[in-house]
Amino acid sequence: MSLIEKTLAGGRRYWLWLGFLAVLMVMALLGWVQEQQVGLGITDLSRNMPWGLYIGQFIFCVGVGDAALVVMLPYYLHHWRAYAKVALLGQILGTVGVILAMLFIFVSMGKPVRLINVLLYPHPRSLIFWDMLTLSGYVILTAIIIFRLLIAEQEHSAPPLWTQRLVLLSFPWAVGIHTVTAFLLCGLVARPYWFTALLAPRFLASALTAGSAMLVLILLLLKRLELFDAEEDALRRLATTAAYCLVVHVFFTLVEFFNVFYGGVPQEVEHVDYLYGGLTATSPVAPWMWLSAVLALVALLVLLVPALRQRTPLLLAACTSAVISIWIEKGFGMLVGGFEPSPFGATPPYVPDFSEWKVAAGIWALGAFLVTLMYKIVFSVRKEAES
């Protein structure tokens, strides 16, 4: 049996899953079709706010393509065995979350004809044009390493040498993607919000705490649906490695407030300001950004007390406040807080209507559907390979 015909076999559960993820992509799909029809005007994005939740979402994204690397770097650079099982899982994993990346910034276009022009007018000083460079390559590099060891697996041997020297490439390739995401960003110096050079390991630190987060609830899931049983010490290591990340990822954040509200550059701090509060008792993003430092707390606390973390019902809180906090900070608050206030004086809030959500729940449910069907593909071999 071919790869592809390992996904399709299935019972009742796995078909209806797969049903629900496609009704949400169709959705997403006639969604879409009507912004290209009537324009990106039919959504709440503005001149003064042109990147929303689509953008909010591509930065997101790419931080779950670490998933790959907070389990590929431990196995194949430091022999970790304990990851033995689950590397490939993380592999796939990080390469649909970047896909998905590329998808948002895609549907942001308004027009795909614009995707084009970066391709037909390259020039080294566009980092769009390095954006797309770096992440239609991960994908292409992840994609044929995920192809050559599920063969190995098949096959019952080990990986060809040629493999292992691109699972070392992929690397610094995952940091660099996160490097050129946050220098879009930062480099756009009339942003005092994004315009800082802590905003790239910032972005890094928080994509290696989701990646291994999120890693950590599916396997968790897995487990529970009884359809792959992770090891109890890849579990612990993952979580070590979320704490760690998480101690950094809000260490960067405490060391940026300092920067803003020591300095008092007044353009820093009113962005801050607004996040938070401060600025304005009626800012709709406040309660948001405090909900999403209440979360960042919950989870630092329970994963750095290795008794806490032990306890699979407060791991699964951890790891789910984790994502949820960080999916908060770096999906909205980074892109809200960028371009409000804005310069002009005030301007109505930002807030995501219908028709962004509907596109980006069927982009997320695009990814799910990938992730079940390589999920699939991967547990088929490996039962395979113990019968």
Given for the second form:
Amino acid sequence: MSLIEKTLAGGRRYWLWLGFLAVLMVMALLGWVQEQQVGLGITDLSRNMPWGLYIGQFIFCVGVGDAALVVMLPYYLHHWRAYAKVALLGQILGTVGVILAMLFIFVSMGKPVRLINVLLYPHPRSLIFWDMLTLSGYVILTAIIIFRLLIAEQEHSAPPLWTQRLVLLSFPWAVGIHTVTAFLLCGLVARPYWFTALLAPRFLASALTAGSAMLVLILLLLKRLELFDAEEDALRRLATTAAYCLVVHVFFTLVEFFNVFYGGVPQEVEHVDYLYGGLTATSPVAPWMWLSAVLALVALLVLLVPALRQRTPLLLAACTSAVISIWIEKGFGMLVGGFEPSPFGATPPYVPDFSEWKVAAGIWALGAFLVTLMYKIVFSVRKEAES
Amino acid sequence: MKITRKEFLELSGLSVLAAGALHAVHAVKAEETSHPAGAQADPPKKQMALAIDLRKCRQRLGCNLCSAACNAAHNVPQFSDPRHQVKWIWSEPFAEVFPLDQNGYTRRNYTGSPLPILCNHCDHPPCVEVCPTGATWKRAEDGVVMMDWHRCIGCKYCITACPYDARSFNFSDPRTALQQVNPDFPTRTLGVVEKCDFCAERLAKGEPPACVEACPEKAIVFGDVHDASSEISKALEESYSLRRKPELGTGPNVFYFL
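Okay, that is the form predicted on its own; can I get the form predicted in complex with the partner chain now?
Next comes the full complex, this chain leading.
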């Protein structure tokens, strides 16, 4: 396959980077094997926190999946020329994000060898069934799209009509994966922190924010590495998208807070209180949640003021803040808030163990690995097509 | 007709997609017709339930004979780390079992004293709803919420969905945490979820659950609440009883007399 061969031609920097990621991936694999052999008891997961870092990262990664939407939709539906070269990069990031999301579910399972049971004994009333179908469907759908768009670039032609139709199909699908992921949580009467109809819209708002901010960061990095020169116009538009989405994200979060605190139902207040340190003085998650809040406001300020967001260092800082803020809130706080405080008195707080961080880092490394290879192919194809 | 490699790849991609969609359709169809977990649509003819008389239970504070009998009968592993414990029937303080029934003026009997809790074998069990494989289901004939430990994939979604903390995940190998093994009951493996099954193995022989039998105060009554003449129905008619979190709509089938 000529496309795959393109990943084999690279300089020293390229191979060092891939090697570094491979080391992380191997460490994660070993860590995961140990978790499976000894049991998830060697992590910090417990009776009270059956889901932790992995499922939090799963939620965040599904959000990364929506990075595709912020560039593909304006380009294919509204013909924003500025995204002509960026749309495919966004789609690749999104697809890889969803692959990571599925892996995070996989490592969280106690009996992953039995995964096939979900298909052998399907139970459509379970949202996991739908999550599995929509996530794997999205990966297959967008993989076909990416492959066909690459061919089109190679041949200097417009993608065929069926590919464009698949692209259109991928837009509601991208909304769907995050909606189903929110439904996974917000239908549970047992968990007041998640039991809110606003959860799916909140997930989408934060996903679109993190997705567009991440794309800005990647484009700035590629520019710095002189691998891809994103147009100023594309960056400017992405920053505007991130600004709007962040406004909605912050708005949704505050709307939720109003409901919880003005209503004051104890079962609802205690979870938010726990997250922000109002319930116990020893909540280790509180500093992180406050950091997340401050970072969101900093990002909001910079992104909202055009004079600020047009300056590259500030844009870089704002997008980094937005991604970290949402990573803390969705990738960690969402789960802790769902389970803590425990219904049966004080339990030691959940602090992800080194093993969990190792596995999570390895999965992220795999993501970086896949994105690197795919971008390498894209840039090589474009270089050949130009010459 | 000649097919180029490109067309072939495009076609195979679409076929994979179509096959996936077809499988999903079949799955939904199968669920509608025959899957045992789909039985929730009809209320079970019988609904086994358990009523615990706390007036009698309090006569022996600190007694845990019901848990001990259950643990021995079902090879329930005894992990020392409280964060990894596996529990089928165990005790928690009244105030934490019934947090909404506290008003700040209640006697200590109703706040501090421990009481036994277990799976509520709900009318509408959220655990059954969320299980992606049907490894837990509500038995059509008597409403017992059952588990298949060989089918469970260990996703822990049921633990997340249960409002009663009634489900336990095996964070370590459960066979290492058994002092004695009851050969008549299976042991479990690492990475699966387990819970009380109302002693389905004893019900099959016409015997009451082990906890009911073990209670020296005869504080636990077991039976079919759909049968108006059963002992439990009569007891529930006579005295006012509480259930855990009935406001969630799960329809718990474990009752407590104060």
